[in-house]
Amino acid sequence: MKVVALAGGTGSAKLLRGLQGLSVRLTAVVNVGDNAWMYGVYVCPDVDVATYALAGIASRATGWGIEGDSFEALDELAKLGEETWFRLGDRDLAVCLLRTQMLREGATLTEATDRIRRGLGVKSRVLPATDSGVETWIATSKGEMHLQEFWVKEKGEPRVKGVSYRGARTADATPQVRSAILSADRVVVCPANPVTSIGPMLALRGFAGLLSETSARVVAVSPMVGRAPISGPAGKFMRAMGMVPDSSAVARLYSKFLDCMLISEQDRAMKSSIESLGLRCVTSDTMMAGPADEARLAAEALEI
């Protein structure tokens, strides 16, 4: 089975283990609309967050950044004034230099990003969902701001008006991203924010369209339980997009292509509410507290 998975965040790299761990063809196509350049490189939280769970190398205390990390060269540069609220391991540092090396030599993020899941002996692809530079901005009640100022340096306190994604309205898929949509058996909506990281993919140019035209099965899971996030800020953001943060907000969002939504056992009483779009909706347990969940939901996921 050829399995495409929209992945963004800490909670998609737990069902993209479980997936990988699956009798499948795996492709992660992975949101870049939290990207930015710190300390002279290029950064790429959610395709390395992907990347190092497909590795097996990911933090486990934290699920981003590398299991073991040191960070002697941010110490330093804070030795020498520099502000250093992005924590940047340092082995982590060396994969961004060499993205940022391949980036300035003419190479696309594709092709830099399938140059470090392969030398990290990433069996499944990893691939941005664009090469075109967009990032996800937060107006907040302190002004407008990258989303990583805003969920890093300001710890996501500041009350929050709007997003916006710069550049994504001239932005297209990759050519990559699009033949795996496509020729896909089954595409996965991984349970991420959807308002940060998966909303950045659906802002661009027939992105949802590919969604839409596709002949697999479109199943998402939820990363709602009630009226929260299992992680993270989504309902802020939610809320402050007029959407109520539950699973049914995230099924009329995905409406439009989506085939089937997977919610939490919790949340069985918004099921009648879902199945009223059209599609179908099932229950389960949707927290995965280790390698055993993740396995199963992601075989719940391509069995539905």
Contents of the next structure:
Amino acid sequence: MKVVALAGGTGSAKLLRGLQGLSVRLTAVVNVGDNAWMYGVYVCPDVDVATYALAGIASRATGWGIEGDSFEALDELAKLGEETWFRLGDRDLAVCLLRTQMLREGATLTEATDRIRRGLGVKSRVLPATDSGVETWIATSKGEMHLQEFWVKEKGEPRVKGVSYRGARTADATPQVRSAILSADRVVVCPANPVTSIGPMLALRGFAGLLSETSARVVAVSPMVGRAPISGPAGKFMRAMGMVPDSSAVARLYSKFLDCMLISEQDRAMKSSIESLGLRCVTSDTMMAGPADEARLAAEALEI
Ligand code: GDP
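I would like to compare: after the form predicted alone, may I see the structure of the form predicted together with guanosine-5'-diphosphate?
Starting with the chain above, the whole complex follows.
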């Protein structure tokens, strides 16, 4: 079975691990909206989280970076008087150095990502959603800033006024992403921030159309329980955009292309409103506290 998983950061990494453990041909299509230039290198947080998760080296404690990584390079930069609010471990930095070198030599982000995942021994494919630079910017009470600056430097504290995906209107999904989605047997929208992880992909030219066009069943696993995300700032962004941050709202955002939504059994009261959108809704335990949950939920997402 060919499975395409649309992925953001932490929640997606858990489901990707679960999917990879099943006997499927997995392709992760990953958000690039949080990519940024930092310390002279090109960081791709979601692409790297996905790759590290699939390589079995992701840090479970932080949700980003490599397990047990050291921070000597960053500590040295701090001693030199540089701002080091964006934490980047030494092994993580090595990955960014290789990617930056390849990009400077003319490689695409897709090629650099493929070189890195092979180097880390990952069998599943990892595809950035686009090779064009798309960045998520947040309009806040302290001015407009890159998502990383809002979430990491400002700790997500400023009031959010709006979210924009810079460059998305003129950016296309890569040919590799197009063909993976169109030839898939299943597309799984991983639990991810609907605004800053899945949103930047849906904003690409023609991307949502691919999801409607594919003959694959498109299934989403909700990142919400009750009226809040399991982690991260998704609730703050959704509220700023006039939505109640719950599984019903996520279902409405994805309803044009979704066939089925997997939500928490605690939200079974939302089942009928979600089904009134014309899609199936199945309830389950959607919390992934460890490898057993990851495997179980991944299997459920493919079975429904
Ligand atoms: P973030 O909002 O910046 O953290 O962006 P991500 O795309 O990394 O979002 C992580 C999403 O995954 C959040 O909306 C969480 O609610 C969700 N999430 C994290 N852990 C779990 C989990 O165990 N199960 C489910 N269903 N969702 C999760």
